[in-house]
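Next up is one chain by itself, shown in structure tokens, the form predicted on its own.
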Amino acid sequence: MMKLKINKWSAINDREVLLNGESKLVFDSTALTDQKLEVAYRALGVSYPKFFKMDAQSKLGWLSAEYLCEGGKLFDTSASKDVALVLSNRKSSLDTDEQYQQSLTNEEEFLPSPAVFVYTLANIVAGEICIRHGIKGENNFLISESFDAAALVNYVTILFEEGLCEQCLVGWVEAYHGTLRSMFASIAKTTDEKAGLLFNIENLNQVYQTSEL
């Protein structure tokens, strides 16, 4: 019988990046957010010189997608159609926005900068990247006040059901005030009943539940 399960796991918090529950990079506690993430990076040993361009939570986003597939392919697939992805979390762009509104505010150097404006939209956290790995199927940002499993889990099992995708990339990203807080799963159909965790609502706040600080 097809089943959905968790193929594998990554999540970057302010103390470290994981990989499956195992701790792959540990930051410096006296590093700042840009530091942090800068370190992240480097540590990948990709080239990918857009990443200094992104903002916080795009970079997080990134990481978080980079450190599940280890600097690889995220997904073994032709049809980047048959690709889903769905993130969420409870600030939306708000880091951004409010770095964007002080150039608004501010009336001795009014100066509202083009390339903070463009990351004022969660989703684009997702476009990002989709660019990277090539992904053309459904997306969608959910924002909810605390992670909710029960609508990430629901969601992308209608995906699956409605044949709207074939695997999916589902998680949590958040980047604000100097705080870093990411999990995503990559999910599949599978009839190996050994293969990776089951997608459900338990198993899903388990793994984020692992994931944090």
Partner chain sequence: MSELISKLKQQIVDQLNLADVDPAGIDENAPLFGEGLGLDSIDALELILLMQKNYNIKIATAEEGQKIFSSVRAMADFIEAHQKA
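Positions refer to the first chain, counted from 1. In this text, rigid core is short for the largest set of C-alphas that superpose within 1.5 Å between two forms. This one's a predicted model, so the numbers in the text were calculated from it and none came from an experiment. Compared with the form predicted together with its partner chain:
After superposition on the rigid core, the Cα atom of E193 is displaced by 2 Å or more between the two forms.
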Contents of the next structure:
Amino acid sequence: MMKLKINKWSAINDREVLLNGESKLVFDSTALTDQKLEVAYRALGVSYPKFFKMDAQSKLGWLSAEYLCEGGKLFDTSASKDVALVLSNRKSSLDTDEQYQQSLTNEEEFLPSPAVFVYTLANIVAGEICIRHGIKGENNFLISESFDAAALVNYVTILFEEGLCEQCLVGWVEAYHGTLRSMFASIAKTTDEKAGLLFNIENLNQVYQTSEL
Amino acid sequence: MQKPVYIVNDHILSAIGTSTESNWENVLKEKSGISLIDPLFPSDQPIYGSQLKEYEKVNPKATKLENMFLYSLQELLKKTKIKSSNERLMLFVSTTKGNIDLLQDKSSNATDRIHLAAMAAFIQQELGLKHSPIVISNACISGVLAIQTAALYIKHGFIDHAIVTGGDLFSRFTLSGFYSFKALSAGICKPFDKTRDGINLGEGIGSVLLSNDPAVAQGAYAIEVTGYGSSNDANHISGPSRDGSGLSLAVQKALKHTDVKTIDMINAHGTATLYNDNMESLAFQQLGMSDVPLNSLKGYYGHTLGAAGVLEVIISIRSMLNNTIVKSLGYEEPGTEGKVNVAKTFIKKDIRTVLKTASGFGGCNSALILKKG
Amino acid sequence: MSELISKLKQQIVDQLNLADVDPAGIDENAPLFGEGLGLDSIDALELILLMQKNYNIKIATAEEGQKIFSSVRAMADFIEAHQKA
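Can you now output the form predicted together with its partner chain? The one shown was the form predicted on its own.
Starting with the chain above, the whole complex follows.
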């Protein structure tokens, strides 16, 4: 019988970057959010100029995926259409919504910015990750009042059972008013029940809690 | 044994009607909800959109959008034997921006419901639904994706019935954003037409009831949801893919159990931007669907964002029940790279199988197959 | 002219968040789009904003923008012509 396992997971909070529970980078506690995100980007040693055009939440999600594959490839490109990306958070894109709304208050100089507006949708971070890793499979963005492992595990398991995906990246990503919180897990099929961490509600919750500040 | 999943009832609240019936009648009369509106900001062009003139204040504590949702859902619940307290019923909410007007209105006592899940929880509690709702916010494919998600929840036995409701406001926030993208039409939008010049935004609610037991339909109808799929272009965060390959991937998944030759009608996304409609035309051509009658309903409703997918599925179901393909309002002459068969008039035809698609910001695409029993 | 060109380069880097690009290193004769800086359709719209904000020049459509934004020098020429007019 097909089982699903958590291959590996990454997380970023205001203190550090984690990969499978191991600390990869500790932030200077006095650094501002933008500085933390840039430090995490520089530490990867990759060049991706588009990173600097992103809002904080997209940067956070982009980094979480990048740390998950340790600068390499997340998936085999030939499998790109069978890779799903299912993300979630509470705030949707509220951080950038507020910033964009602020830019509309000046009636004298009414110049709304398309580069800001485009990030006022929850799933733009998913788009950025798909572009970076060539993910062309199922997309979904669920909004919940708190981390909802049941909703994520149920939906992702259905996607596998339906044959709608072969691999999946699932997680939580939220940047709001200077607070960073993300957790991404890569999910794959396994026939070996003892191999790694099984993908279920309890384990996903545990991974999320482990990566809490 | 997995049971088939059916859409069994519906409700639309829009600028052209407060019931599905009145919406359908007005669509048949080619009545568009889009009109010239007061500018919500300094603009160098006239702004057209589809706005609700009035809406029923079901609940004094509710925001405008919540009242719209509550009205639509109450009307839908009146039409079914399923009680809102049913243990096997779950609500799925599709929205892109929810109560976005609260960002401007600091005086509101509903400020926490700027959070989409808090808004959905409020609606759930007002209606007395047992389970916490699932909220889907995936740009312009949210509605189609919410129907996919709900159908899969039922098919896999998590629930027996689902209400999928999609809604968004016509807001200064969103309007100014599309203005900044220079994506707004200077008149009433013309999906797939040679002279199309952009979108109109609109507002409204579309709500459907899904069930694995058509008996609960109380004689309404039973349209089976037989295919679903979504995809990402992995190309650009705002521009649609040039070649339509991303949308093709989603449609191919939806067609898993359906022969492409049996598709009687396509209800496309058809926003009337140059690039979106062109992308769609290339996708349908690649899929060998150039001759299948196709329409976009944006000429009637504008782009209603989180509502669009659900609302357009409902009108497509009316098409199936009445064997009438709706005229694609605003279309006169072909103007896309791919060949598509856009419905220039209302077409009488037996419609058994429909393909519904949507595409949106973030490079996302989605597709559904609906079948008449 | 050269003053305007170097000012424009800095404004482009700021408006488009080209964090790792040294303004002085931008070749004013090289195409802005396509290769080089890797700008896209959103950047083109942001350049329209830049022209309006800093030079009070309104550009109606993205297509019109495409010609004006062919290079930094072309932008500077356009601004100069506009200011003389």
